[in-house]
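Given as structure tokens, the chain that follows is alone and in the form predicted on its own.
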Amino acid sequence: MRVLAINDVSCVGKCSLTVTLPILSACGVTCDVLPTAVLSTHTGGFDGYTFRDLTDDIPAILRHWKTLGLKFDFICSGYLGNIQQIEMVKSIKREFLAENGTFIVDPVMGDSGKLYAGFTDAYVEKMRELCREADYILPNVTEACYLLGIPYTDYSQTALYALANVCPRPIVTGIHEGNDILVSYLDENKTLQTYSSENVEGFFCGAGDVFASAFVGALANGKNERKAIELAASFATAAIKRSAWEVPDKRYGLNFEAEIFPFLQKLND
């Protein structure tokens, strides 16, 4: 299996490609990458970080790939820094996704009810268009609300049915319910299903990237959607629990490496 991961490179603060590449490689999957930007650190709590937009570099990379005849079984996109990059990803799907391949969009736009800095309503509309072309989308609650055009405070589980009009297989992460945190999705019968994990207080950078990467890795290993969600959610939860007491400065990301072996054992059962 060959996966193309389209995302940024945050050199410090484990997230995006520095999470996706090791997890997919551990899953026994070839992971090729298309960086959308290079940052000295991610933007979640660090000041003075550097940011280099790689939009102008992408066309030449794609031209070279076309000469190699590359095709990917999975294409998964994450952080896209501007509308031009969203349009590029649409073209990449058309030109590089193998026949019967799977296109997965993590519509990285915001958290805690707010868009990330620099994103606009026009960006949200373009991201919605990209999600319409996906086989799966993996928004958090904030991103689901922006895709639907509803207030963050109005989100409920029934919103998943409306989200299925954007993409037939939406998977919403980070839903708080009592002492639990849920992943919700629609099964093959369009019945609402949830996977529940213990909620750990705090903000853990890169948790969504761990989930998304493990989900793709499980699908690439032949697991069905439900099993892939269970494996990815349990892996992310285990990494969060460990990091809650092992990682003093949560800006530096999850200690997911220490939980990879148990995850792989479950993956290969």
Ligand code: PXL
The other form holds:
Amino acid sequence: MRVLAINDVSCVGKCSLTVTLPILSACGVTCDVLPTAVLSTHTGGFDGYTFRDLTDDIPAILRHWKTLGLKFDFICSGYLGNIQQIEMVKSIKREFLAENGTFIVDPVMGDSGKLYAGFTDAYVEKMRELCREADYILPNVTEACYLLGIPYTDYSQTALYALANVCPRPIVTGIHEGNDILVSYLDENKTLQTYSSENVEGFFCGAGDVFASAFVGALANGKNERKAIELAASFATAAIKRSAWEVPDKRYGLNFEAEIFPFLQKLND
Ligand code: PXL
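Next up, the form predicted together with this ligand in place of the form predicted on its own?
The next block holds the full complex; its first chain is the one shown before.
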């Protein structure tokens, strides 16, 4: 199995490609990368980070790949630096996704009700278009609300049905319900399903990337959607629980590494 991960390199802070690469490799899957930008850190809580936009490098990379006849079983997009890159991802899907391949979009745009630094309404609109081409989308609640054009406080489980008009298989992460945190999705019969785990206080920037990478790693290992969601959610939850007390400065990301082995044991059960 060959996966293409389109995402940024945040040099410090454990999100995007520094999370996806180790997790997919551990799952025994080839992970090729298309870096969208190089940042000194992610943008969630650090001041003064550098940002090198790699948009101009992408066309030559793709021309080279075309000469190699590359095709990918999975293409997964995450943090995209600008609107132009969203257009590029659309054409990458058309040119490089293998027949019967799976296109997964994590519409990385925001969290806790707010867009990340540098994102605009025009970007949200373009991201909605990209989501229309995906087999799966993996928004958190904030991103789901932006995709639907509804206020953050109005999110309810019915939003999932509205999201299904954008992409047939939406999976929404980070839904708070009482003391639990839920992942909700529509199964192949359009029935709402949830996976629930205990909520742990503390915000970690790369948690969505841990979930998305483990989900793809599980699908690439032949697990069905439900099993892949369970495995990915329990891995992300275990990493969050551990990091809530273990990591003093949350900006430096989850200690997901310590939970990789238990995750792999469950993956191989
Ligand atoms: O994981 C989300 C993410 C990805 N990439 C960059 C980010 C963030 C969240 O803040 O800043 C650069």
